[in-house]
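A lone chain, given as structure tokens: the form predicted alone.
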Amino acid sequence: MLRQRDGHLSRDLVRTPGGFGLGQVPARHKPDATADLVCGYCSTGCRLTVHLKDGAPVNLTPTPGYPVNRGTACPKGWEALTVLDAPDRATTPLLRDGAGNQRPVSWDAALGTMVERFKAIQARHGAGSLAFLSTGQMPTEEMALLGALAKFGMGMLHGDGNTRQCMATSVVAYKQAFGFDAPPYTYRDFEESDVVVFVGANPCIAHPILWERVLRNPHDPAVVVVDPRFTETAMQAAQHLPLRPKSDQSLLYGVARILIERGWVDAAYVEAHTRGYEAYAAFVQQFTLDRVAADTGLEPGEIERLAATIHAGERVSFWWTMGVNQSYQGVRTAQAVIDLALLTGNMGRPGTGANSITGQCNAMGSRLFSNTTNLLGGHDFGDAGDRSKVAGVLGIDPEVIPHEPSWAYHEIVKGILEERIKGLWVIATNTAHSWINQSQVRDVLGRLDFLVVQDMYASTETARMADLVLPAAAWGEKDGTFINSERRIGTIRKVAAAPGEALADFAIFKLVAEYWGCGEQFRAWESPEATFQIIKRLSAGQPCDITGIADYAMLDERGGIQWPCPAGGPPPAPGSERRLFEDGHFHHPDGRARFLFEDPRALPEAPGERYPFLLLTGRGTAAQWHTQTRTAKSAVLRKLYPDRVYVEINPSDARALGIRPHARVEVRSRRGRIRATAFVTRSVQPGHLFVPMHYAVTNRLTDAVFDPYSKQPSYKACAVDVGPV
């Protein structure tokens, strides 16, 4: 038993065979049994069955019959358990000493120091001098507790998540077009479309289980891929449009012009369910076939064929991911996709929709419940009524709720540079690797007075910079819920004890509350499942209302449940898949969706004499994930991707530069340089290079420019040079 100084937690914080756990030990399963968990990697939300022997996990298999993956898994899913036994797991708090070395300390010393240093920073520099950076990897309950603790308990004004790097564009696009962040689709739409259009998406690699659902489509759909690279998905498409990077906005407007000119518009749908069509139709007239061909580098016939394919389809679905989102003009590009779906009436019916595929396993949970850009439950920080409602649910004074959302991720980084933020709490993300223009952000992090990193590994680039490392439990070592891309809420379960003294993030947040002196405020948040009940009440009356979900058991019995699921309605059938806007009613006050548009802008950093190539970045293989913090732990996954950074280069460029296949080359940008192995391939066009995002050096090259609406980084295109080493 570990007794805290105020005594409140003496009954909750106990020593277990795996270390200290707050109200969570050991896993509640029979010695030889199984437990079903939603996978902790991508947003697909597959369910995996973990097999236990003597109470410990020994193997896993994909869960048969689950409506998402239907008994299948990608390589990452099959290897999900390997991340738990890695030798570099963080097992005890580490505090940097006077000599600059991280040394093991007790939890009491760690949290006492964290609170002392953070409170001293606030006293000296004000409440806005502390911030947190969180993740789309934690369960929803942990995100909500962190956001409430940081802003309502500790008085922080600013906190953002690494979902800013993947999904912020789609969030803003949906909010502005539909009135709420509401991805309208169900995965069944992959199997019910007769035309499937992917814009800046490579699901064959990034979301392989969803690509399998496309392959199961019985309608022999026409698959169209809009992407500068000849990706694995493009190789299997009926039509691939290899446009110039970031010219997709012009292409989409040009296609709209053709559809309007030829009368290929669902006029009845537009009239009944949208607003702004007349201005949109006038705007796209400037995107003539000649202009779009010049902007995109495509042949006029390819553009006309795309328009004809969309018109010929009775059930057309449009899908996008990071190729659209990670752009300096991503929001308006995503809305150009939405415009096409509205224009043609491809919304709310089976096999249709303007559909953003999310990145991380719980990015959707972060979007609604992390308390960063949205007040808890998809509410608005700037709305007094919303603040009053949330305060009533939580039993707090409305005045402790900030009146505006947090600074965005890059604004927090800028705030550190400007010495306005002096203390930072980083949870389950690896900023020093993944953030754009990596060399600059490492310099910025080094300027903090106190950096706390809470992670399952002590070896990440960010953890190695920390003044204090807090060891956290991993997926499979705690309970909670994830919300996947199609809005399906599913559970994760504790099947293993965390190593050493590592704790679930939920337990760490509860302890921080006690040490900070606001523990009583969060007494009702006694467990993840109790917190789920709080989240339900916060969602009441919102488009994401989930008050009709009784508990975790109901989620397990029904095969996950998509929001909305309000109380009083019929419970969804087991395994059901439900899309939004079937009645044509959207979430704006007038019930209508909006056509939104804007003139495309030039590349912020176009190729020139010194840097003549355009660098593209993205997913490398189905066996890699983000910064490889987890996937690199698996010997099996490491065999499925190159262990050394590589750069794709077109054969004509390689010949001109004297670069032979597999030669060592140097890639240079205005921000840094890296060495890589040349992979000579026609997958990239002449003048383009491609480097996977997963390698530690990649973001030395990328340019810190951002979409003005979503404030999402534009990772995908910057000017570089390349030459032999």
Ligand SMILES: Nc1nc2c(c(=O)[nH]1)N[C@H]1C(S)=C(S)[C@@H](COP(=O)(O)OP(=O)(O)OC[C@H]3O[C@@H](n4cnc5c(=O)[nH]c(N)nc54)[C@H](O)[C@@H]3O)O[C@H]1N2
Contents of the next structure:
Amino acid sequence: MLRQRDGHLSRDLVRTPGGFGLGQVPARHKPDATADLVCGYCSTGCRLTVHLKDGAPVNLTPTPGYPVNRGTACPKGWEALTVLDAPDRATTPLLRDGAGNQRPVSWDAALGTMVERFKAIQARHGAGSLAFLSTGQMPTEEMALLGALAKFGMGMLHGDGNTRQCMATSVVAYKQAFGFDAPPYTYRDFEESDVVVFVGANPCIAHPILWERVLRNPHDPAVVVVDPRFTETAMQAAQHLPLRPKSDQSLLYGVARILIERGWVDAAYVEAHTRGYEAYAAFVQQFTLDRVAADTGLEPGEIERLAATIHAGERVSFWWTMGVNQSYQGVRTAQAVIDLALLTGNMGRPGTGANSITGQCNAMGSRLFSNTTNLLGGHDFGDAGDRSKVAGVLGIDPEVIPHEPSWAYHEIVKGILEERIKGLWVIATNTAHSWINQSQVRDVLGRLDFLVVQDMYASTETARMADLVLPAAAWGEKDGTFINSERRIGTIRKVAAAPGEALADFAIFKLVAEYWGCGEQFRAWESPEATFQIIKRLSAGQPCDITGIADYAMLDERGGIQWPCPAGGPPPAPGSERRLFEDGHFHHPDGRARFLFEDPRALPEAPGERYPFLLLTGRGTAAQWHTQTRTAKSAVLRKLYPDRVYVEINPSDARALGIRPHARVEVRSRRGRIRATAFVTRSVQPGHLFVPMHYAVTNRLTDAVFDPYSKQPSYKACAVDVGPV
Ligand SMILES: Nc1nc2c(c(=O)[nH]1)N[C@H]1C(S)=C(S)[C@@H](COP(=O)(O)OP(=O)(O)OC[C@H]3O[C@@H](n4cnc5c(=O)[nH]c(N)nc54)[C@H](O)[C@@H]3O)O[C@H]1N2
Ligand SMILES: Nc1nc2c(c(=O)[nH]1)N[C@H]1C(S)=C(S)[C@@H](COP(=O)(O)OP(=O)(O)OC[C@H]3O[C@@H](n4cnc5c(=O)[nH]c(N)nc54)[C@H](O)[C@@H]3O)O[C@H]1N2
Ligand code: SF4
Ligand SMILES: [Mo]
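Please supply the corresponding structure for the form predicted in complex with the named molecule (the preceding block corresponds to the form predicted alone).
Starting with the chain above, the whole complex follows.
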């Protein structure tokens, strides 16, 4: 029987016909062997080789010959094993008792309580009163299982993930422009461009191994960086455009106007493969050099130089990341980048493309298979044909599939405030640190009737607020696949035992299904690899079709495989790289890409008398990962970054305010105040401050405004004041 009233989860319990849980994943390696895993941090997707002695991991080195990283790794990758072993790992479920303390309980008690509480909430407030928040850091198999379980098994309507904070803008920008969320590039494009333009991206810190690929480019490329800060990447660029934050649209439209005026456009490409050019060309006329210089604060000559560089390039690639996506006008800014690539015919050829770099190791898996914004496999909840197709693959009644996508993250937060959502299940994300406007979100989480947090550590800001903590196995302790930025699917595998009673997220989801009473519905999802076969079937006929990938072994042999890979075609050669749209055919019914544009809007919170500075946030060092639950566990990584929160301030501002280097200062916004150490540096412009996102206090300052199309938070610019303590 599954239900055991007391005692720990027994091996019998986990060896049910469903086949899941502890010890279920067969070791696919011999003692004293090696195992290769895709890295579990960033979306670069490096492969790491774990060295095993007596079946246990003893060391790790970057995998030579893998087409992504070719034997290199950044410090986080090198230290990936050490962070697994930490005193604050969650090793048993923890349930809050009547006195408010989190106490260890058995899995049976934990899941019995979770199901009882969640069902009671649904009975009282309706099916939509339960929601989940998940992640871009779990294998695709786990994401798909969670999404299917929550919506088709447990009847939830709403679930979103931290990818809303990160990639939602790119998803919408690509869908509208290309007809599908399809980042077109392959990493080799970094090496084949003669002009590489980064907009709002700092790969030296955030994607160091991709930056290495730029350094390997044999064509001596002109690197251009558009970023208000003089970042590590900008320092190495041929041209840095330190524009005013959120003036990118004006700059990109102004560059388009110059290109059009001088006849520097690829008219044949525009004519054959796009739609909307006439309106776009007319629209950008208003972005005269004078206007753009005024909007951006850039010298007119610098703007003209960028246009000339793009024109001179034969293979120009445009890359964007969070400086574009995390904005109240992110989608239209991303599309302004896409427009330039279309206008100049820099698409579908080596070294070209309008390329969004992803954030987390499996943000791409989440985009296609989390069952939140898109129905499983990049399908549409609103399309009856898509619903019946997915229902057919899963053998379920199409009527259990919601007809609308989930609420976005901030709508779920609002739903909690309005008492419409009473139960929340948070998986592999640290909401109470990373969500915008943190002081409010903590209040919000406190209003829930029942909060379940599933994490590898019991000490995260969010786990400490939970009514129930479910202990999860981490990267290295479970099997599955990730999809990286260039759409490459690669495997992770179990090389270490999870501590205590921690279980793989996959196993936890299977157990929840059993306790909920819908286990039968997920019988076929018996293991990650069996689930991969389901995912393949869900992808059939989609632009992300992967029916041609046989199994995990094939992924390993080929050095990962990029989507699409439909059945029937020749499987890609080992180590090969592929880009999309080489035939100029896009995913809209007419096959054409769209020019999309809109009037730029003013900053929602412009600096003024009381708050005269503009605060930027983002990644601080290559050794820190997000909310630091993992990277802070490595003694090596801790030596590579400042342990105390710091704020970057320009020397002229520091002088005017009497702030000395390393002095304690206070940074204030309309929402909160924090203390930090002053880092006096020219890397920020006068009037700007920068605080890394890795410190829990940062999001006390940020302003909860969102892009209207992608609903992504605008983390990167709000008004603040600073002064000595
Ligand atoms: N070491 C490390 N690497 C990481 C991560 C990590 O936590 N640590 N996280 C991963 C994840 S999930 C993500 S999403 C990526 C993020 O990777 P990036 O987006 O490259 O990193 P950020 O520092 O968030 O933002 C990039 C730049 O945007 C600039 N910016 C701010 N406002 C504007 C603007 O209005 N216009 C322009 N043009 N630029 C602007 C900032 O100054 C910053 O330098 O990194 C991934 N890699
Ligand atoms: N101010 C500001 N805020 C930002 C940003 C910014 O630039 N500025 N960037 C935003 C972006 S792009 C992102 S992606 C988010 C990231 O924000 P978060 O997702 O909150 O950050 P992480 O620290 O990566 O949180 C992941 C959590 O999952 C846990 N975990 C790791 N592996 C596993 C696993 O296998 N299973 C389970 N169950 N748990 C696991 C970790 O311990 C950690 O608690 O932050 C956003 N917040
Ligand atoms: S660059 Fe990204 S994928 Fe590669 S080792 Fe570093 S964190 Fe891992
Ligand atoms: Mo991200």
